[in-house]
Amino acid sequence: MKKYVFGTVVLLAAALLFLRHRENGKRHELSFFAMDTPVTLTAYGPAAPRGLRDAEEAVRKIERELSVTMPTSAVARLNTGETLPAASAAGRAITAALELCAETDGAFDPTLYPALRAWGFTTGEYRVPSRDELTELLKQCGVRHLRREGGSLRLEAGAMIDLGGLGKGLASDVAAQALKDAGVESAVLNLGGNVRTLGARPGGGRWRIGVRAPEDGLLGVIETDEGAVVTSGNYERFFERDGVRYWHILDPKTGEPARSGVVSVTVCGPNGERCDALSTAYFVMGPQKAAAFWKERGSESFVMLTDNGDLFVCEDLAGRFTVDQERKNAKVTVIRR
């Protein structure tokens, strides 16, 4: 009798362990639209449902703070002449943007909104501004127009801040933290090209993140641990006039789409906000300047596609990036320190 009881207990314990393992690996998904992009959050385990709700609210809170087109946002109010506490969430994001602007020697510039708006990228009313118009608009751009007075930030008349270059990356960071705080140990968040992973992939091994190719399909796959994988490309927001393509990533020196010979840049690192901003900066810099910056600064690594189909890959990503079969004949240059 004791043997039967013991055997029953062992089987029951095994069954409970199996059910617990299955629940810990159960996949939960939440999709919604925010920050002008489709958002898909995927989390695993029993804490996922609550964590996903908290993560969505975290994304929407960042949107309410940083949206340049939402009249009630902190950034929109700053752009219309109000002051903003430097210690607020938006104030901290602006401070981070200014630091990244200085670090990249202006390749990432959060003050280009007057020029961006003239092109119609924020309204969808696309047009090609004249050179004279852009020259005048650039006089309103530049971090010199942002004033810090005590604990507050203020913009000079005509100047405007746009944090779209790091907003989704920041939102992915705070959403990942919300999931972690809820007890989620494994998740992947996709905010329109901004991918953020949390913990280990269910079943073990690294996360495999597909990098979109300009003509659809995949450029390749990046294997990553917890962190961010962010792509900026000239195929994301653009319009064409008389056979010429114009995209939303502007050169701060000209106010025109950055024509650095780059089609897309994918940046990998631990922080989504920083990877988001650097994906723009690297795009503006082009292959040679981006490689020099990476070597000198020891900064976040990248995979870059040029307009002639060549690929540049930082050495610490070379073993974790697999080129898609459709591009197996592409020239790949590994950037080494």
Given for the second form:
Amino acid sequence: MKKYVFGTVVLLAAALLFLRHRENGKRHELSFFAMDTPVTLTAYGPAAPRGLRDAEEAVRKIERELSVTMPTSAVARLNTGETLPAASAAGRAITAALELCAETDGAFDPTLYPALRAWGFTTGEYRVPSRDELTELLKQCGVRHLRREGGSLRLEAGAMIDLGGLGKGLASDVAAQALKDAGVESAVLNLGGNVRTLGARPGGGRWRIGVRAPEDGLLGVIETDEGAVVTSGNYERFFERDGVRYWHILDPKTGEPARSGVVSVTVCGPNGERCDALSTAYFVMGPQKAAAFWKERGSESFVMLTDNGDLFVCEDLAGRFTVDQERKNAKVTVIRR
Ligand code: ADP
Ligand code: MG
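Mind sharing the form predicted in complex with ligand ADP? What's above is the form predicted alone.
Expanding to the full complex; the earlier chain stays at the top.
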């Protein structure tokens, strides 16, 4: 009799352990549209359903604060002349953007909105502004137009802030934190090419993040531990006039789409906000300047595709990036320190 009781207890314990193990690895997914892009959040384990709801709310909250097109957002109100507390979430994001502008020698510039708007990139009413018009508009761009008065930020008339170059990366960090706070230990978040992982992949091993190729399909796969994998590409948002393609990443020096020979650049690092800003900055810099910047500053590593089909890969990433079969004949240059 005793033997049977013991056997049953062992069996029950094994069944419970099995169920718990299965529940820990159970995959939950939530998709929605926010920040002008499709968002897919995937989380594992019993805390996932609540964590995903919190993460969605966190993304929407960031959008409500940073959106340049929602008239009620903190950034939009700053852009119409209101003051903004520097310590608010939007104020802190702007301060981080200004620091990234200085760090990248102006390649990342959050004050380009007057020029960006003239191209119609935020409204979809695309047009090609004249050189004279852009030269005029560039006078309203530049961080010198942002004033800090005590604990407040204020813009001079005509100047406008746009955090489109780092907003999704920042939102991915905030969403990852919301999942962590809810007790989720493993998740992968994708906000329109801004990927952020949390914890380890269920079942062990590194996360494998597919990097989109410009013509659909994959450019390759990056293996990563917890962190961000952020891609900026000229195929994300663009229009064509008379056979010329114009895209949404502008060269702050000209106010025109940055023609540095880059098609896409993917940046890896611990922080989504920084990786997002740097993906935009590296795009503007082009392969040579970005490589020099990376060597000098020891900043976040990248994989860059140029318009002749060549790939540039920082040495730290070389062992973790596998180029897709379709491009196995591409010339790959490993950038070394
Ligand atoms: P995506 O939004 O497609 O992921 P990016 O992260 O590169 O791509 O951000 C592009 C957005 O950043 C543009 O839509 C615009 O809002 C803004 N932007 C464009 N050029 C610059 C620049 N040189 N510096 C900072 N922000 C920029
Ligand atoms: Mg960016």
